[in-house]
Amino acid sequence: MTTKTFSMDQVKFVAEYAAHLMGCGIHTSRVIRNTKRLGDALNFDVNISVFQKSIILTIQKNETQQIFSEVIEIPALPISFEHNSELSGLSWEAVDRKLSFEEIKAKYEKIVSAPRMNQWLVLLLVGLANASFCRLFGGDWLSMLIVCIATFAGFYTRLFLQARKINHYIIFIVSAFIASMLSSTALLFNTTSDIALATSVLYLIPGVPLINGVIDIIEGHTLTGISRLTNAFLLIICIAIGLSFTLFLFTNRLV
């Protein structure tokens, strides 16, 4: 077993680990549990306070009673269940196998730097998923095809604007408008156009923030939970605005 040393590198690493978990969309209590477990593996106690935009960690060395504090901003990262699973597993592996700090850090870097799923494959899968929702709500095959194409275009627009650091509320309005506008072509055919319009924007629904917000409030992290729910509701309003533009343009009414 490698001798563990206490340094600011370890403090900063644990803070980065916690911030990355929060940025990936993991609920607060799990972030705290994983971070404390990682601290145990490095032989120090971790006290953590999570806010909407930042995390404050106070770390105390068990042997020397040294205390260090670190404040880190939570990065804006895409939702990642893969990072959630692998980083949680890393904290268990660090404890069970008594990994050294260098080994833990190397495994962390490997996880966070791993290439993401091919963007075009993601676009195709999201389009098919939204088309399945259309079918689930009673849409016919032509509506499913239109919804799949509309979702593909809307999601591509979202990724395009995200890469250019556009405000995410504007991104949701524009993406919802593009997807619903394309799905409005269903009005030209004898098909289930109302279902196609309604389901074309479902890929934008912020399900993870909504679920995590409720979990945070139930588990006592009220401040974080309310901030997550507030952000999720604002995104839903943006989706409604984008969809409303299409309804005004192509149907001249709100349904």
Given for the second form:
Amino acid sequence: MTTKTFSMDQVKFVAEYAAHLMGCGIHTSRVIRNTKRLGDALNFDVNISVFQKSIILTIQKNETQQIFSEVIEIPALPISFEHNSELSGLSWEAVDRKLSFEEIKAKYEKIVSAPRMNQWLVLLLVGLANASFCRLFGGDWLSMLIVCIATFAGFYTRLFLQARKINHYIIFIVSAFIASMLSSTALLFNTTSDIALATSVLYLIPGVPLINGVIDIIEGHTLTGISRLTNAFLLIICIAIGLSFTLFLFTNRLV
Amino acid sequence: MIIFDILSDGLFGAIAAIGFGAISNPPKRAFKFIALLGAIGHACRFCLMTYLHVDIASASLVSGLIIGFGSLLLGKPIYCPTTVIFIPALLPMIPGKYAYNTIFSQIMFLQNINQPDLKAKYMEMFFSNGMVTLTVIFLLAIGATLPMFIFHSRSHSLTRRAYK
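For comparison with the form predicted on its own, would you give the structure of this protein in the form predicted in complex with the partner chain?
Entire complex below, previous chain first.
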């Protein structure tokens, strides 16, 4: 029975590959395409059904006509475009160069365990990005500086709370509140304070699930599409709650 | 002076695209094209709105289309899927001012619920700002993804490398 246990390894690997792609923010049709392609490379026929929290795969061995089924939960991973492009590339490489299972698995582990971008660099870039956002909406240099500092503090809060595994809706409310609270110091100066307040929370906008949700719905994966949009919508409501705490405190001075 | 305005708009659009892209951990080779498309997209919308007086929704659709086609062209040399390039490039165009005004007018509506004229004013402000926010985000997404559906066989094989 050695061949059978060996195949189970491959089945589990293909399922893990699909769940990882789904977890790190890739639209559903690409996940299905990549997984089927990887199955081709390993001499499988893969049939796959994607739900919002789990994936069901049925895998048929081409030579032996054995059938395996696997249900795997989709892990909640941070969004990673690097995994998106590298793992898609891996599925093409597996087909084009006829890699063996061990080679594919080794390459997969290497891609998945690669370190993410330096967090301090991301922090700096996000601060600058939000400041230039403020500029695009017509803010002056002082509001840009205030927004940059506020974003820095807000994003640091987000990373700090994420490392402590706090519920991500609460993270969004707290970071939106801290960023908008700090940027409300713009009210003390004679500057474009409403633009500073408006742009200080925009770094939290969940752009990836919003666009992936639209793509999924258009391509007919309505279930996953709507679940992604619902998640994004809840996060946007959390941003609004965080911002509205600040606005409640300062409404008399804003009008 | 017009050229300076357009260039500075593009520059800040590029910085915003890079920063918001960095949150999603893109491959390092993608950054130059994210910045380029972010700059072109935002500067294009700026030109359409300021000099040709196009409304924000149509201008966003045009910019979205440009970014979508751009990501299809630029994805091939660096082996990146279109979404990796166009999502960060779209983010600077999210209409933050309108989104803020939606929330602001909602709070003002609740605080002036006993004064009919103010209440009506903030209700109107809430709906018009909310409508602009939703339409612009929707049209941006449609514009950027349309090229992907038209040229789907090309967009499926962007990550395929040539092996000898």
